[in-house]
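A single chain comes next, written as structure tokens; it is the form predicted alone.
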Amino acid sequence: MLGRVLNTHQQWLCRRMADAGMPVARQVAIPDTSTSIREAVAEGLTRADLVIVTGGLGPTSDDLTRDEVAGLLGLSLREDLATRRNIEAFFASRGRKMPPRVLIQAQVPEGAIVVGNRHGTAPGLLIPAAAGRFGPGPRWLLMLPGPPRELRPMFDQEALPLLRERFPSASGFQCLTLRTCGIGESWVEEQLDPILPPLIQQGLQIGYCARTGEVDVRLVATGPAASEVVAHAESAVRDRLGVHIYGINDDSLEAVAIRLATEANARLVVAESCTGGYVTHRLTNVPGASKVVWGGWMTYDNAAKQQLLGVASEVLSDHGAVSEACARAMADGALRAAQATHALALTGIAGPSGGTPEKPVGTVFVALAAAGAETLVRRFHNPFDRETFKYVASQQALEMLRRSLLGLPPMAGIRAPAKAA
């Protein structure tokens, strides 16, 4: 709630939750105070069947979760035997001793379903609340560890079984994203609007998702026919978006690309100037990396540009560094040195200073050199702050090689701006 910490637990539960059809209807994040708690958690069990509280079950003074639901709930405490022996296994294979404070992670409410935690000391706990005091029907309430190395196997492996059980009806639930880049959400709803009333009136949801450089459009459905109702979904919207659909749900573009040029027996290096090894090192964050990525230079300074590059120095007098001019020598170069199939480069004016009329801040050319074929360079502006300039530019980077190892037409780029009188 201070901001330092990320929540995470929220994302990656609302997706194992969705997939075992048991979508999350809503999200609350609260301060570890005992009124917050308990307020929240009984909210919580009058809007849904569902609720999962994540964190406070440690052993330190603001773990105060399993005390405040227990007494929420009426429920007194106990010790439960399995999960004492389990802390102290913990710290015995480890040749710690064992602090007495930590051994109050053993105390469980009444009734409750001790949930296993294979990589920690607090377990987690499925607590069935009274029938008819927080609305008809059952409620059930899940508490998990804070820690996401304790908290995801454990709900994976030891939780996720126990809500099947209890919920055997969730099922026919359907989502498909299909990832676009290099197009706007405007475009992408004004291209959709045409086809989306009669698959809504099949029972399709759909979502957009806008990132900087991105496009994302979710595809719901729930009940029998689900499958069907994403799958006619998903081939009318590839009809319309075509070329710019790079993959689905979690694929990156530096996943594909990497896929692509191993299918193709490519050989990749990277030529960077602005973008100071990003494309570089999103290309090697993909396992198998290795199978074609040859390497690269990070040339930021002129010098670089033309010792390790052979970037002429007419070149750099004639054009400036950030050109397509300089692009094109810096990729030529690279792929020449490397012997390589396939080499990008990037120069540009990632700001806040540093730019023209002719060439503003946010300027980058990227080009694409490779074997056998005429160099392509397009010219971007991304007038962002830089580090999201140098995402956007490498994202542009990847699409157009992305585009060339599956012979697809390439990205349109921008005029230059006319020079002035």
Second form
Number of protein chains: 2
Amino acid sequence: MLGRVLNTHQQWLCRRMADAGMPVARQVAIPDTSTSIREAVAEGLTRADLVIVTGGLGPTSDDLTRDEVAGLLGLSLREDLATRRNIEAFFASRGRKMPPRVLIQAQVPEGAIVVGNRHGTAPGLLIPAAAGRFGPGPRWLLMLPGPPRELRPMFDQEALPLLRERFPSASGFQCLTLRTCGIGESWVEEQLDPILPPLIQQGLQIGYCARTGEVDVRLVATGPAASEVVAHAESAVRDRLGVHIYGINDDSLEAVAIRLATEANARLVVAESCTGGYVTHRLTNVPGASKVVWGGWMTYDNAAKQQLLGVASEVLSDHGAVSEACARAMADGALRAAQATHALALTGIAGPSGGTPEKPVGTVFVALAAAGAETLVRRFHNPFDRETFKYVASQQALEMLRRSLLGLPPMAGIRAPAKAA
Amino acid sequence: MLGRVLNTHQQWLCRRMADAGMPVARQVAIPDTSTSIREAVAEGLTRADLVIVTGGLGPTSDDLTRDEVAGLLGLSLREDLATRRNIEAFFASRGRKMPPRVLIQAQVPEGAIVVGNRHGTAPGLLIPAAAGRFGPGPRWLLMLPGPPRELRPMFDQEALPLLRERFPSASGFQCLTLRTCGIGESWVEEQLDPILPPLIQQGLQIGYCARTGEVDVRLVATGPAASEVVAHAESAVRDRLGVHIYGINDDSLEAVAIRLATEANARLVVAESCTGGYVTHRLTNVPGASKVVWGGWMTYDNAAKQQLLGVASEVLSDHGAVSEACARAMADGALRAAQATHALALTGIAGPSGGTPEKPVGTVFVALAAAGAETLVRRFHNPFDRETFKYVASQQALEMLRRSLLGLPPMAGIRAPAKAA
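Please move on to the form predicted together with another copy of the chain, as the form predicted alone is already shown.
Below is the entire complex, every chain and molecule, led by the chain shown above.
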């Protein structure tokens, strides 16, 4: 609650629950005090058939949740022998002495289904609330340990099957995200507005998620025809957005680029100035990148551009380091030096300082040299903070590469100097 | 709510509010339907003096929040002329045609204080709720736009000063985070346990936040003596952890390294294999990095190591690319090629495949060559997923650089091959 830690449980659990046909209706985060815990759990049970609680199951003095929940539901605690043995085995297998207080984690409320923890000592608990106490139907409380590497496998392997048994009627739920880049949200909406009414009548819910330089189109449907509705919508959206869709769901542009490069048996190199290694970092985040990424240069200093990539001093003196000519020379030099099939190069002004009226902060030139083809250079204007600038420029470079590998028409850049914001 | 987007607003706002002495008591996330929005806002106003709402202020059909809040509070909407002009200017300055429906963002509830948006078109709104309607005292509703790069500057520059005026009695709150890396949480706790009791008696709250390869120690106090209590605790903790503390609060290791390198008038280069450009990316995220970062090499392929950094083929054939000898040769080659003062080099196995019993996945060698000094090489074992591996390895490299620039004793590495997890 002090904002020192980012909570990733909510996103992770919401996604898992939605994919299992049980979309989450509300997320709540509270301080770990007795009153807050009791109040929030009681309120949740009034509101929903199932409440998932994370954290507060450990052995330390601020782990209050197990006791508070037992108190709220009027359940006494008993020692669970299997859990006790799991805790003892956990310490024994690591050759560590077991502090006595960890055994408090074997105390479970009467009537709770114990959910085994293969990666830690605090078990999960699935607890039925007395019928009628919080609402008409049966109510369930699922308690999960806080550490992600305990929570996630426990949820997938142990808890979700138990939930499916108890909520067998969870309606069909289908969610598909089509990922685009290089186009704006309003353009996407303009393209899709005419085709939406019949789809929405069929039960489609459409959502847009716009981030800087990219728009996700999310297609959701529930009920027995969910799959058909989403498939139908996907095909209609693809007709409209075509080339701009680079992937679905969790596809990243770098993963798509590496896949295409691998299929093309390509050898990739990257020469970066303003992005400082970020494009190469993204490409090498993809497992298997080593098959196609040969290497790269980070030429921040002008001397590095000349010395490492062979950029001619006249290019720098006549056009400057942030220029179409320099980007071209960097890409051509990189392609040559590595005898690569594809070379990306980026030079620009990440800011916050260094802009001029002709080349304001955010200006970037992206070049793509490919063996046997004319080198392509595009100018973009990304007037954002430094890290966003790097991200958007890297998207532009990766998208140029993706289109080249697919033989698609290249992206449009901008021509005239854009005005600074 | 479907878990497709990670919500970072709550952490960010909680942190800002806590630092301003107004800790947040509850976080709620809801679907963007009329009923949910009205219900959650009404509930929040019953519970607290101030409710902050993010998102739903844009021009699209799923942006319902402005209308629902006006309805809930019984306020009619009026056009705000300054906002209209800001929206028109926003499109004009970008040379883009203004779609008519964006002007809906100039509709604001009667009585709302309009909070200017310098980075977008939807204004923020600070709205008083009718006294007595939701609880005894005055109640305020702050509505902020969803995009982080609009919300964050608006909150800091415009909204927070308005809140401070309205909540002048916010109690003294002091929070200091001391950031360490390269040591474990249990070691930190062992060091600090003996000195804590008197500090806690003075009112100190201490918190640890352990992430892979780093531990933050958070010192918190409230009340009139908050500053003294935290200052006293800081000095006691620094006595114990000394060299391991690299910064405070939002200091990043890369920012500290760039600052020290700038003071030392250094010229830095980086030669990366397994980290694929990530170290260079982190260094160049720091504004002003161009003063000290000359450039770098990303030598993924063995041929790149030989050709670009002059690593001898015997080094590769006798020791392999993941070896102390190769890391040393990479750093020495990079230092020489750029006539740099400091060269970092990293070579290792990010995984998921490629490990051997002697060099399991997660093995990394980090070398630091400095002009006129003996080249230092350390071996580490970071048996994590690919991106965490890159992050932890980059921390190790940056920490080696920081210590070298400060003349501190170097980090310890590992000697024997660690066993695979």
